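Next up: a single chain in structure tokens, the form predicted on its own.
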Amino acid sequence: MKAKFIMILSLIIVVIITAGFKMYDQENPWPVPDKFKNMKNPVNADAESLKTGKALWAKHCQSCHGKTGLGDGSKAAQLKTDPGNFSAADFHKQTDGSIFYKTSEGRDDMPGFKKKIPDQDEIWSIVNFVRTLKK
């Protein structure tokens, strides 16, 4: 009986936290300047780019966003903001330029990577890699 109560209580807490993240996202949209929103990815999503993007993802992104982009990385629970679900349709509705901008500039718990990854083609390779994380 006690185990069932703990399981139900845990589920309720997860639902409340998830709802809070969704409200934060709705109340705090992440605007992307048109310059970036309309930017086309100059790096072809070929095997080399995907390999580079995957390696950079493992080094810089996976700890928060998780191995498959579900937002379940080892540091995710420590974040104040939702690390997102990169396999979700809403994520994939974004333009490549929007994803590039957010990766480069960062916001809140999400660090900007334009200094850590100064080669823009490598950031574009991360964009190519996250496109493979669809459900």
Contents of the next structure:
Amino acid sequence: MKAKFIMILSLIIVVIITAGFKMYDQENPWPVPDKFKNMKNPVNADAESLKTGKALWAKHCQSCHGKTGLGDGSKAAQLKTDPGNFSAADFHKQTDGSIFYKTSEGRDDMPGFKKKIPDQDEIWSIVNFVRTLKK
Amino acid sequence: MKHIHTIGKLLKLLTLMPFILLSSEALFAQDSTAVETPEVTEEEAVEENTAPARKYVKNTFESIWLIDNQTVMVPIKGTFEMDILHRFGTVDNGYKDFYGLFASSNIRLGFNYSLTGRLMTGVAITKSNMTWEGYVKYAILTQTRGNEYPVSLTWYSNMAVETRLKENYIHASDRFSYFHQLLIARKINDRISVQVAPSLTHMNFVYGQFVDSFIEKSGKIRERKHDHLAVSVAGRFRIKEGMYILANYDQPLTRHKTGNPHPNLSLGLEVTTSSHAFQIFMGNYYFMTPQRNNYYNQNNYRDQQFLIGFNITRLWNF
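Beyond the form predicted on its own, can we have the form predicted together with the partner chain?
Up next: the whole complex, starting with the chain shown before.
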């Protein structure tokens, strides 16, 4: 009886937390200006770009987003906002320009990287690498 | 005699070098902005009738520090950096002071700011002799991918002033010392970077100089020189993204009659993140003020007089 109660309670907590994140995402959509949304990625996703993107990902992104983009980095537990799941098909529905904009500008816990990575081609290389995380 | 005159001229020129570099910042402005200009392809360049932008080699080193030496790196424009450097005692006393960890340690706090992508300036204070430093670092050349520039070239200069009680000095000028270093580095491949750095130390006061003056009257030469040349050879090996092995060797070149400094041999591990670099290592240098390290190091690696140290840097971008 007690075990059943704990199971149901755990389930309720999981549902509340998940719904909370979902509601936060829905209530706080991240608008991307059309200029960026329609921006063409000027950097080819060749081996050189992916290597650059991977190195920058390991240095700047991995601690929150995790090694494979699942949002399970070592700092993820301390974040107030959900770092997202970059392997999900939903994430990859957005354009390269949208990912570029979000990486450059940041929001809430997500820092903007346009000052730390002043070379825009390097941010585009991160976008190219992020595309490889799709499952 | 003629040689001494020529060397004197050269030393004066080296002392003036940082000021020459600072005044030439405007001349190099074209290059310094090129670092931050988005690259264009050759086809685009032909269309725009301009030469293709240089592709610079990036991340030759991940930090401005390579154990006890500077690297060619100048953080990007607008970066504010705080450094905490720590050196414990030598390990040769064994368990008595827990391999130096409980011995008297030396600490250095440093703060620097990148005024441009090529020019960094900062101040630091070190516990040993309460030494304040002001320093400038200027990236003269950056290695390019096409080997147009096969190496990166950076100049580093500092002026240090000891702020202990005046009873410790005869003249106010005895508190001052200077250090100049030319850093030459090449990123050989994604895993290996190497650096060679000749340096010049000038000490206004050297131990024994007043005794020397007395000796000079009897026709003998000074025992220690005020200027001291040395060279550092260092390298970095990438184990994986964000983790590196560091190695460094400092060789004194100037020979003094007494109290010659010992070379420094050091080996360490570096871990970097977006805003931090953490280095932990073993080496012989204790002082952290580079001129005092090069001029006064008495820890001898042949006698296992190694000490444990660490460097932590924190970056903020404005």
